[in-house]
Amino acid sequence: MRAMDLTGTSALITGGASGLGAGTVRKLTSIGVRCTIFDRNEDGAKALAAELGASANYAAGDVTDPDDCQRAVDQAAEGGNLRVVVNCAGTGWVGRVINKDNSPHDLGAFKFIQDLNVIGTFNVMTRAASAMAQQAALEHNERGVIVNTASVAAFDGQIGQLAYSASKGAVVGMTLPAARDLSIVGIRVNTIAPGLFDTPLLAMLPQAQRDALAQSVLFPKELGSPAAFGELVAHLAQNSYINAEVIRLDGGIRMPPK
C-alpha cells in the first residue's frame, strides 16, 4: 500500500477542543503526529494541550476570522512539516422553510451556519493548502492531506436541517473540486460524512432520548465514538490512495424525516 509516513509531521485540527475533533487529535497524538488545536474554546483547547504535553499546542481563535485562521495555519506549519489538516470545527441548526405562524426561515440564523460550517472550512482548507503546497515534497511527490467533516444531513437532512443540510451539502460539493485544484502539489482532499456520534451536543440529552437515537442505528446500535472518527482521519492520512472521496460514517443508519 502506498502510504505517507506521519512519525514527526505536524496537523491542524479546528474544533480540536472537544467531540470529533478531540477524538482526532487524541489519535493523531498516539501515532507521533504534532496536533495544533485551533478553537474558540480556548480554556479548553489549553486543557487538551495539557493534557497531551509535546504532542500538542493550541492556537485560541475563530474559523470564520480569516486573520485568526491564518495564524493557527502559521502555527501548526512552523518547521515546515504541515501534513495533515483536519476540518471539525462547526454547527447545527434548527428551523423549517416556514414556521408554524407561516413566517419565513430567519435569514441571519441560516448566514450563521453557512459562515461557520462552509466559510469557516473554506477559510482553514485555502489558507492550510496554501502553506502545505509551499513545503517539499514526500515520497511520490505527496505533500499532505485535508480532511472535512460533513454529516449524512448532506444526504438525509431532516425536517427543520434546511440550513445545516445546505451548509454539509456544500462541504461535500467542495471535496471533488479541491482535490481537483490540489493534485498538481499532491495534496489530497476527503470528507468524512458523520453520523449520530457521542459528541458534547448529544450529551445534553436525557439518557432515554441517546438510547433511543443508538438503536436507530443500523449497526452496531450505539452512538459513534470520537475516537471511530479520529481512526478514520489517521486512515485517511496514510493511505495515499484514497482522495476526493465523501466517506459516511454512521453505522448504516439512513436519517428518517423526523
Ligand SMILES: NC(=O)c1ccc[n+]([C@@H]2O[C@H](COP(=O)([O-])OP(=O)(O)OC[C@H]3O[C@@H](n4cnc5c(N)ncnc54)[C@H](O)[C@@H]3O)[C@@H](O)[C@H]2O)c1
Given for the second form:
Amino acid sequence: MRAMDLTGTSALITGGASGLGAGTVRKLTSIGVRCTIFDRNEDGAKALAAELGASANYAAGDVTDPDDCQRAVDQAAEGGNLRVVVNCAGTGWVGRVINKDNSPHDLGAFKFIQDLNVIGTFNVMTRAASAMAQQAALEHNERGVIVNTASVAAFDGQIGQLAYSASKGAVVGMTLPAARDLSIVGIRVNTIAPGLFDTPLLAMLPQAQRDALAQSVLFPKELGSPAAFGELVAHLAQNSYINAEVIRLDGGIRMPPK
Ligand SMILES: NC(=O)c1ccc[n+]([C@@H]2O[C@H](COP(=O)([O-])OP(=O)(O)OC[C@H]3O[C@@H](n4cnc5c(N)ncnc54)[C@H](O)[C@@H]3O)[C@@H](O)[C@H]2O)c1
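Moving from the form predicted on its own to the form predicted in complex with this ligand:
Let's see the whole complex now, leading with the same chain.
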C-alpha cells in the first residue's frame, strides 16, 4: 500500500485544545507526530501541550487573523517536516432566515460564522500549503495532507442552521478545487463531516437531551468520540490514495428538520 510514514513528522491542529482537535492531537502524538496546537484558548492549549510533553507545543491565536495563522504555521514548520494540517477550529450558530417576530436573520452573526468556519479554514490551509510546498518531497513526491472539518449540517441542514450549514457547505466545496490545486505539489486535501460528537459543545446540554441525541444515531446509538475522529484523521493522513474526499463520520445519522 502507498502510505505516508508519519514517524518524526510535524502537524498543525487548529482548535486543538478541545473536542475533535484535542482527539486528533492525542492520536497523532501517540503515533510519533510532533503536534502544534493552534487555539485561541491559550490555557487549554498550554495544558494539553504540557500533558503531552515533548511531542506537543502550542501557538495561541485566532484563525480569523492571517498573521496569527502565519505564526502558527511557521512554528509548526520549524524543522522542515510539516506533513499534516488539520482544521478543527469552528463553532455553530442557531438562527432562522427570519426570527419569530419576522425580522431578518442578523447579518453580523452570519458573517461571524463564515469568518470563523470558512475564512479560518482558508487562512490556515493556504498558509500551511505554501509552507508544505517548499519542503522536500517524501517518497512518491508526496508532501503532506490537509484535513478540514465540515459537518453533516453541510448536507442535512436543520431549522436554524442557515449560517452554520452555509459555512460547512463552503468547507465541503473547497475540498475538490483545493485538492486539484495542490496535486501539483503532492499535497492531498480531505474533509471530515462529523455527525454528533461528545465534545464540550454538546457537554453543555442536559443528560436527557444528550441521551435523546444518542438515540437518534442509526447505529451505534451513541455520540461519536473525539478519539474516533482522531483515528480517521490519522488514517486519512497515512493512506495516500484518499484524496479530494468528503467523509461523513456519523454512525449513519441523517439529521431531521429539527
Ligand atoms: N461536536 C460535534 O458534534 C461536531 C459536529 C459536526 C462538526 N463539528 C465541527 O468540528 C469542529 C470542532 O468542534 P468541537 O466539537 O471539537 O468544538 P470545541 O468547542 O470542543 O473545540 C473548538 C476549539 O476551537 C477553538 N476555536 C474557536 N474559535 C477559534 C478561533 N477563532 N481561533 C482559534 N481557535 C478557535 C476553541 O477555543 C476550541 O478549543 C468545529 O468546526 C465544529 O463545527 C463538531
